[in-house]
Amino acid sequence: MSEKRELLRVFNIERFATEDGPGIRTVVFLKGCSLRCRWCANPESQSFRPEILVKVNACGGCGRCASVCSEGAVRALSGSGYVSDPDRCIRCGSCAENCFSDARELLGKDYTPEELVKILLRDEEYYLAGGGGVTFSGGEPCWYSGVIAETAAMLKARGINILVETCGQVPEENLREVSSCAEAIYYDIKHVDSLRHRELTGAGNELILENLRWLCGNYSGDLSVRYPYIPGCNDGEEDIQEFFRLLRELKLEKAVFLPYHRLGTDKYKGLGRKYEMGEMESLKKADLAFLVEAGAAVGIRVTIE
């Protein structure tokens, strides 16, 4: 893996956001990520390859896809309709671009710092009138932490705000070089303990933690750092007040909680992928109220998000 990128390779950008930051907002989604957390509502963002995600409701089970594939990648799979196997496809499109009921999308499309901000300039007069501006999602964005900041550049010489989101598993040159050009970073943390953290994600936390406290002291844009609340994984007593106790060592004194959800579920039937956290259903804001009075009472000031 790369530890610079030399062009963006997008699999989604969302215009008119609310929830990525203040303002209307547009969200670049970027391909790629060290990290393989049993929840991850986007799979498709975790590889660095283009791939092919299908839309299972949309599917006809015609099997066109699978005729027009050179490679014989297309197999029929048992409640994901006709899926694509990642080491086998070239990502040629071949199968997207023949698919009668528009089921197939190829995820991955590299643009260059010009090519992307001519996308972002169309909504311009929505960010300065509201506040918002463009944040970088993912995936892992800092791996693309040069052509980050190549993008924000221009976009900051128009006055438009840039935000990132990062999971901080990424070299700190690449964090310092991100850390210059936005004006927020949204940081997750996952787990406090670092064996747990690699049981749910794949990988330990201390390059996670040391960026975190790179970005405490030597940070001056607003930082909030995040906290995914999965059930059965993060959510016990010890778990918060481990988290608590990193926050006030930090001299952090916000942070902001994120209700599990399974919004992407059906992303990885698209890929072929099984999900992880089975049938765990969805929480609500109202079911992690509790963690406000929980924060007040070590001095931490909680949002629920």
Second form
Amino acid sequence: MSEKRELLRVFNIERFATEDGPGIRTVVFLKGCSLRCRWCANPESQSFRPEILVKVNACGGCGRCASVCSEGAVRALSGSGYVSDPDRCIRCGSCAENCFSDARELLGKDYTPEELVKILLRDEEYYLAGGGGVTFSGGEPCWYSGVIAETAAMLKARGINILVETCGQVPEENLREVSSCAEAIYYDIKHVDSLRHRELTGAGNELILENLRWLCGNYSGDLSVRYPYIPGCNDGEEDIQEFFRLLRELKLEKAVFLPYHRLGTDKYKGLGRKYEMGEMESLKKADLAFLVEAGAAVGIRVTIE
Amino acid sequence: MSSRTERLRERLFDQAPGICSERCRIFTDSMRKSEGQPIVLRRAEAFYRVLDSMSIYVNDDELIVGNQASQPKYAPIYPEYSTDWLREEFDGKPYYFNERPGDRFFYDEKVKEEILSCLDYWEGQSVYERLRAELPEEINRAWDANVIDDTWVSAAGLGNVIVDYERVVNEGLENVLRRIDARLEELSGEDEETEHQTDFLKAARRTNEGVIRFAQRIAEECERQAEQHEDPVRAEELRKLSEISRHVPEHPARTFHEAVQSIWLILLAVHLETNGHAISLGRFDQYVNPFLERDLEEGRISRDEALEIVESFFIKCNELNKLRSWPDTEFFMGYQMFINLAVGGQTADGKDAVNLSSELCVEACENLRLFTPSISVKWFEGTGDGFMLKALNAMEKHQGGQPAFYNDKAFMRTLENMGIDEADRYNWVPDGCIEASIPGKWDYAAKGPWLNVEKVLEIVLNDGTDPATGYHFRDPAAPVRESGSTEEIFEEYKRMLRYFIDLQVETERINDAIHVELDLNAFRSSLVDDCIVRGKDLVEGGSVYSADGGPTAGTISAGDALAAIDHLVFNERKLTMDQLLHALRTDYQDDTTIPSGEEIRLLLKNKAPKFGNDDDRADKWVVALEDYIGSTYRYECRSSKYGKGPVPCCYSYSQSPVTGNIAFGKSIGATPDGRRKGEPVNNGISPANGSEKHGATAACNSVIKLPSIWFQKGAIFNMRLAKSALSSAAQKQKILDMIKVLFRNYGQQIQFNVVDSDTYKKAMAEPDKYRDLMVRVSGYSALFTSLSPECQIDVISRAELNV
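Since we've got the form predicted on its own here, give me the form predicted in complex with its partner chain too.
After this comes the whole thing, all chains and molecules, with the earlier chain placed first.
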């Protein structure tokens, strides 16, 4: 994954995002991540390859997609409608183009920094009206550190604020490159124990913690550490205390908790994949209110988003 | 909210709307007796009689007193405008008033009989019946085909008037009378014109005396009750209210309380003179604030007491009601009076005009959560963020889209283009839904037939014939199926629009002439410059400013339709013109074609660009269409008052269709934007339902492209907000940032619906529990539960922007 990327592979551009940093923002979602978190709400973000996502509720079941597919990659899957087999799909997009219900989308479009900037600047006035800007999210945006730096340089020259959301599972040099152009970094910690981390995400957390330490020592921007609170995965009292201890050790004073939600379940269906969280119910912000007090007890200012 | 306000508000909700026969009876009796005299004097006398003998009530807790009908929310009847529908609907056709699907009115047999007994007198000489009889055949056909519709200003009085309240509170009606007398003395000569001017001025005198008499009668009722009231505190209040009503509006107000009571009485009187709606209040905060500041300074009133007076006044405004025929009701669903009240904006020397009264109005709006008056915040570059955030807070609590936000910069540019004097421009206010007026100087901020813009496109796609009625209006240059480009269709569309626009103008010319003959109203005219000097009623050309133009509906949908033709037929060639036309004519129901009708509909809906997504492929068609309609109205059309005194007497573009987008949609067949037959067209300049896919900034960017310079009569931009979008001060600031960008780029107006669809669904299932749930349908708010089910579904189906 260390080869130099020249294009940004984007699976979504969300305008007027108001939940991802200061001011009015556009969020660029970049495709590809080396973690496989069980609860991931954006399963379409994981693979670096383009893929077809089916909005299962929009699918009218006409089967036109299957009939236009030259590779026979589209098949009817009970409960999901027509899904594409990623091994046979050649990402030509003809099924999406021929879907009159607009239920199929080919995700993973490549942009040069110039092309992307042109789109992002459509909302320039809105960013500048209140300290807003562009958020790079994913997937894992740091895999695109070089092109992000290039894109960000063009945006920063116009006074646009840059924020990057990362899981930290990237080479330090990538993080270094991204951090030099971002006013703020949202950094996810999923579990402090590496073995458990491996069980939950497919990888240990050594690199993630090492990178966080590096940021704490070297990054001068706004660093926000975030913890997705997932019942049965990382919500044990000891898990939380370990997390707080880590923050204190790094002299970090605040943390953001993100309640588990199941808004991604339809996407798993649309990709023909199994949702590993089963029937676990979504949490509400109020369910996590107790963490504010728990944090305060150890000197950590907790917010729930 | 004080406990008094709470009680008043609760009582308002307990009161069911009804029909009152008093005004109908007294007015008709008077008119019977005055046959042969000039109409202006006859109507003045009848108005006087109504004010002199209608019943008066003063209810407990009220701080503002005086009433429009026998009970709160009862609608008086104005048979002089139209009678047929009253007879029919009392007979249950299409519904009894108390069994309508929406906007029900209750009545008893006595009221019904009393009204019916008056109708014979008006037979054949009411405004609406006269108009339909006098219109040329081709206009009546266009009306019957629902391409144009002038019911609202012929079956009812002319409205959208903002009289000079500022002058009344400062100078009293006594000064109006003095000016009338001075003018009467100046007039000499025996010619017909002088005679008419003299009659008008005498009528103006009589009507002003009637209003003063009305105030005295209210004072008497307060006194009567004071003597009998068991509670000494209320008795004292009643004595004070009596004293106030003895003094205003005849004399200049001396206190804040008197100023507000004076304004209320004028508002009431204008509503009793005709039933034209959208009688708005102008810059209330500007003309009452000097009284408030003085009272506070001199210790006569506390801030809380002032707020209570404002709230009591707002509640009174909700007691006003109007009965419309059922077909007309479908255009104005939700018991609408369209009483607009503006706050903020700028002073004559360009400073921030926000004052304590502006804040009280916003607080009252937040506390009361009522739909009348419509609170409108005027924004300009100097408006402080603090006030805007306060208004956004109120909007969050209100949940019905109030306050709405208006842009001085855009409206003042429009008014400059129309030749409105620079000294008057800053003082503009939204009247009614949203149309710009100069208070005390403009006649009717909106008037004239509606235009069903997408219906005209349907007629173009049927080579000049309306498929529903079979009426053929105009031959095309060539059959539409032979069109070689979207531009060719667009050219034909423009010609067809021009044809119907000319019919609109001709309709209104005839309508004006009938109003001049039958419907002169000296009281309201005496409070608008320069009617007294000219000795003319508003409809005769008495005002300083005038421009006609009725609401239009469906321009965005029609632009989307052109974009779909362009994209799918001429660019991507996924459909042929024949396939498209066949699918439209069969309402997408022919499943024997390839692609099938339904597939074609989905293609049009989902695979063609739509306005509201910052996509030039769609936006350019909407812009071209709006530019054509707007500039044609502005430069090619003249109202009947042209050359008679007022300026500019052009037409102007209105895109505030209230619920007319639903009413008109019913008569339009399937259209190329993927709309099925009978479905609503888009509302105002808001993107069509379900077509916003890229969020609020993209929708704003599309709106910014529109030529708002033509929109003197307003263009509603409705945006649904999820509650979370306003969950904190930081979130509200983001909404404010967005409003500022929209406004700096000449966006004219924006209003928000803050609510979850779930709430609406629950309200549909259990209306009793949600009787105060508000919704901003279009240019106004309404009680959600008062809307018809199809209107409610339309509200729910509006795309919820992910903000």
